[in-house]
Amino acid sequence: MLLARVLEEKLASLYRAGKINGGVFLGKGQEALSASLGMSLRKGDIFAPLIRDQAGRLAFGEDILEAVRTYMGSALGPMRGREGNVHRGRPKDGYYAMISHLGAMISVVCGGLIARRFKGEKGVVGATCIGDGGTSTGAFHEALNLAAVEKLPLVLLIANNQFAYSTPNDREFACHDLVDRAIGYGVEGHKVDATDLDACLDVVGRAVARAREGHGPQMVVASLLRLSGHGEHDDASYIPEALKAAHLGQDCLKTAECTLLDRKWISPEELAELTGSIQQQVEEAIATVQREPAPDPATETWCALATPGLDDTFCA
């Protein structure tokens, strides 16, 4: 969750700078859901993170010189400076790269966990993200309604920070919850809040475990706030100030932080070490990749990555 946080500031900072091209959103405050995701799969399972999923990612193995690649644009990094920074991933690593379109993703995990099941392999896990307001897209209705109906170990989570982009709750969905939502798909709903690091780890392990088990698709609602306007390009200026100093406003860090200290088992200045450690790595990072090619279209081959023949690092 640090890791993630301390790399997002940077990020931002580096997109105002004018350093990154596209867009950059960061996962400030959500850091207690997705590294909990990232933390519950194993090797050999299928992760599709979305836009707001550092944290998850870095959880699921993501090494942080290639994230400062792909912001950046090298050409040694995993798609080779040629996207738009959010849609990275190692398919053949069970690492899926991001298709913009939301709900999407949902219909390519089922795919990928449809195909492993082909290949007769066992206890394998699909996971994927999504927000409030990608809920109300038809790709999610469609896949979810498959993944029902293969009983297909997929775990779904929905992070309802309450505005899909500037559109709050009330004018998205009319129904109590979104978790009511699982039983007219026969899926198992769970509902969490995401403010708290404990809870998140105990919920999200569990959906997953239950997906692992047998017992088909999972739906993982979280509440929470984003702490942040939807993207750097944007002030949130449509957030009202008493929701953000509700109990979903809360910092998930901050919190787990001092969840943390309170149990003695991290002490300040071991807290104060960590940061500054991380703080470390991340310069060291960029500066590694600032001094890295950019993608040359004069010897650029423009082929599929997956193309038979290139180097087994790029091929999916």
Given for the second form:
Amino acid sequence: MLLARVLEEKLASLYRAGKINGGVFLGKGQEALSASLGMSLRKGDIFAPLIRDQAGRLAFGEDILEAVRTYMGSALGPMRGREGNVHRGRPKDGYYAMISHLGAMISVVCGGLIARRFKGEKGVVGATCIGDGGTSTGAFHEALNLAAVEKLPLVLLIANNQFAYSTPNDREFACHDLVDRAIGYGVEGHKVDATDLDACLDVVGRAVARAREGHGPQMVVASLLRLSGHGEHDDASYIPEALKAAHLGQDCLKTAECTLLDRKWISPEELAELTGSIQQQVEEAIATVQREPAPDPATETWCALATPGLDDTFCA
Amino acid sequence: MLLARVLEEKLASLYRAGKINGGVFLGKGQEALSASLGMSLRKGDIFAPLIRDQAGRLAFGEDILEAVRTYMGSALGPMRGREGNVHRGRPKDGYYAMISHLGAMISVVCGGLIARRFKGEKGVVGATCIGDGGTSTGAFHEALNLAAVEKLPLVLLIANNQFAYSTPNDREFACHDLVDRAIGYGVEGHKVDATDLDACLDVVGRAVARAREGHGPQMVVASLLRLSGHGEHDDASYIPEALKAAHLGQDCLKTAECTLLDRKWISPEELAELTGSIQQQVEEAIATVQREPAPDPATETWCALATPGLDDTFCA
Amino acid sequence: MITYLEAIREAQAKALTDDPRVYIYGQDVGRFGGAFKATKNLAHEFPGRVLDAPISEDAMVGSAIGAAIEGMRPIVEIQYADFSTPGFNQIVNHAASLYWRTRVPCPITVRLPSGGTAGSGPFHSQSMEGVYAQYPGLVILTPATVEDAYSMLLEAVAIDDPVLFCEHKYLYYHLKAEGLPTEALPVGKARIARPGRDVTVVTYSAMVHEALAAAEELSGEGYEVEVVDLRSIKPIDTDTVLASVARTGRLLAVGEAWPWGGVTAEVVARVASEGLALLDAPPRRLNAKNTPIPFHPNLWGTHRPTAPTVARALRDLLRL
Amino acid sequence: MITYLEAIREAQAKALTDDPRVYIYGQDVGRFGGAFKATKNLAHEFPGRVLDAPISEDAMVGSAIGAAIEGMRPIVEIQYADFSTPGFNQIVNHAASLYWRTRVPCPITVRLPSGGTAGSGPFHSQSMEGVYAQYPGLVILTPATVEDAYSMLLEAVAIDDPVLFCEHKYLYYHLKAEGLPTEALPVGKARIARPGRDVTVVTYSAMVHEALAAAEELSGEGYEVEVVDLRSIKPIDTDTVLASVARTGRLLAVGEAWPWGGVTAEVVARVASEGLALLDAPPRRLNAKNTPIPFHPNLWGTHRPTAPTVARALRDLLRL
Ligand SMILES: Cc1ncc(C[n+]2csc(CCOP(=O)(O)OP(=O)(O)O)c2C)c(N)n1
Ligand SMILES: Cc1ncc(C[n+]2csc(CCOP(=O)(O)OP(=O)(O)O)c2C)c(N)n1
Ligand SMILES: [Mg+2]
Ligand SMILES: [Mg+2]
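I've shown you the form predicted alone. Could you give me the structure of the form predicted in complex with another copy of the chain?
Everything in the complex follows now, all chains and molecules, and the chain you saw is the first one.
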């Protein structure tokens, strides 16, 4: 999660320097939650991260080069400049690439799990994330219901960061707590305070284990606050100061660091050294990518089909 | 509800005689529920009935001629032969005309209620119905959530007749009881045994009253069985005999008649007379409509716009 | 004798037999065999591989995409093409873009029972192929014969891209053939359904039969009408269309869908831009009327093109 | 100086002022003023009439239809046109059919921030006007100027039918005018954006400006290019297009959307069938490439038509 934070802060500063095409969307404040999910998953599982899951992506095995390449549009990146920022993945490795439409990835993960079941694979988990706002989509409902009917080993992590872009929870839903939705789908529901890494590791880890053991879909509702704008173009001035100052406004990373230091699992010097080496790693990745070629329209295939012979040549 | 039953049985026999274009969809077994809703609403309320709501339509004030005209495609009907069977209404009178896509009417009723609120109208209720199957649509979720956020006086009646076409509940959802969904939306939930007219009048009436008094959306989940096929082309052989023989398989109409007779609120003679006069009424309506003109393609406007001047003349 | 509908069932049975990666997902497709019985007995013959779906078109298509990512070849039955709209997003934005974005193919087949029948009304009669065809990344098949219904559905399942299989409900029972085909034109090739030398009708799906009937009528008046059955509307076999217009010098494009855009616009635009010199008269189009599809058979019969209106349009065009 | 985006805000402010039946509904449109600030301050100026919606496009449009039935005139902002797909069903099947089915008009305006900008990628760049235009019952506006953004949005709200207002995101900040217009062409009339006599470019929205730049370039080479701005793509002002082609004898239709179907196919098909004799050369089309819209500016700049590619297509056409 430290790596995610450092990487994202660097991306944000590149954005401010005008070196990134399109937007930059940070998971600042959501690292403990996201990393817990990535760490609870195994190779062979399915993971479809969303906007604020840099930490989870890294924990699931993403190389930071992939992130930097996608943001900077390198031709060598997994998306070859065709897609940007958070819209990346390597589906063949179980790491699905989100489309922008909120809610859309949940049913896709369900389908991946159905396929695994057809193949007779056991003990596989499929996980994906959504925000408080994304729970209002029809896609969310249809997919979670489908998962429940099929009793799929799905872990659905709902990061309730209190806002959907600028829209507060009270304009997004009217239930007391989003976890109250679990019973209506017939799935197991969990709550977690996502400013607390220990709690995240525990609750998310338990949800993943329950799914793996065959207890069907697991819904985890996490409370937290986004410690950045919706994207880096947004100053998030709509988030009340009082909320930022309250418990939810705590930085999970700082809290985790303090805990480590308190428990003397790490010394201040070691932490500084770790941070330094991570910073260097990120700098190097960015320097590498900056030397990489941009995609070349002349060598693009400009064909959307896997079967080029079926492309409509008149449209070419 | 007796009228609805008699009317629908007559429509079914016309269908079997090949005198109806398209399908015929009955509300047989659902009359107590539907009628209770229609009776609990007032003029000035909004009602968007669904497939199996003939009884509710009549109770809300539909003339049986409108039903017969729509089924038989009379040019004098409210839909002028453009639409058929259950796809009818008079939106200007608060009686909305469903489109086929399940779940779509709920948000439309919400919008009607938002409009009434803008106009400062108080004490208005908007009601609509959906089946167990329709609860799986994204449209259902988005609309009910929107109603809850806006605290609209919506009554959503879920007729759980155990099957969506041939699909049983266990392939449609996995929660213990659909009423468990209410808490997840932050709306009030009610359950009712819809084979029992008294219970329906009580529970549905209470839900409508709660909505009217400002307690926000009300979800009523009714248990019952469809005593017909999905449409008259379907013999419903997928419904297990045991279920038909069980409590849910009771005919709400028969039960209601027995109650009336038991309580001596009506004598067998009066009931027979009533039935006879209703039958005559239906026969007359059908005879009337059979003499009415079919729509004439030559006098159709073939213009979908309310502003004919904006029609694309090249497409005419 | 085998009907168009039975051919679709047989193709699915064969796909399930030949390829363990195939499964079928859709409302009521299981024990019930589907609203039109296109999957009759398949759940019984292929246990666990024909699954009833909830009324959740978005999730149905979404889950098929996920399964395809993992190497399966799902067939999704949408109960009526009209009800694909709630699944529209997953089709046009997700399935259609997956390969281009990620290099992972998306071999799903979405079966769309399309087109009008008498008394079906605005929401059980639509022809959406032209709407979907605007999106890159989709293959769109519109079989007009029993043979094509069978062979093209098998091809659809084999194709590594998302295929929308627009089967026509009017043809389900109306169309019969002696038996299943043993060979077929490949997807992407149009078929000369009737050769002629005076005028070309380019059409597809149920309208092929209206065009053939009109051609028959006009042959009594001394005109030889060539009917081109496009078979797939994305890709369109422009070469075959141009070659036909080169022979006849006249073009009428006929479609059951609405008049703005769609297949007839695309066909006429291609011929105008690639074969202007071939045309001896202005190319013409005949489509459904620009309103929702009416319920009453009187209105419906006027709303869509039929043999008599095709014949009339042909006579007008031949006089030019 | 006022931008295209500000004109949209001003039109909404005026609609809210003039007509108590108007309200605005959309994600983040309230206090935040919308993702693009098209509703900046409106929530403050018109308390209770600019409402934040949940992320529920289907319900957003559905609720607008219900409000319209009851006599309101809602404006729905979809955050990006690309996100109208979850609301597709309510737009094409419900709003578009309501009047025809029930005689109750459906005066809703759905604002669709459309078209590409550098770095926006496949799901924040789409031009869906041609997809919607296939459906009967919709009016589809595609303003290319600050003046039209203002006057046509006011007209949209006044029209008794569902209007899709396709405002172009690239023009939001790029386009500026001296002030708001006091008069305007009515919806349904195309505009000669630049008169010329050698060739006609028919286009709309952001592509009008690429065409104008190409025309400028070609005027240096001695050619006078006429640019027709369609303004609305449903209805299409076919008469103005034909009159222009009658003057120039040559037609290039340019659109930012995908190449299959859509506006350019419809325009070319109309001219071919109604004005074949006017054409001195084959009509041509220039569209975006047939893939999703790429993220990287290098690729994006090649994917969509631009002034240089329009100019090249015009030179080819003038040589014929
Ligand atoms: C269907 C759809 N509608 C609108 C959007 C535009 N959009 C992107 S992110 C966002 C807010 C998401 O809020 P939330 O789900 O709470 O996630 P968060 O950004 O807080 O992590 C919106 C409205 C979208 N991506 N998809
Ligand atoms: C979005 C959508 N998908 C599919 C259909 C086709 N369809 C019509 S009725 C029906 C079953 C409805 O079941 P339920 O909601 O339980 O209502 P019931 O018929 O039992 O009253 C289906 C699948 C539809 N109308 N809308
Ligand atoms: Mg959020
Ligand atoms: Mg049911």
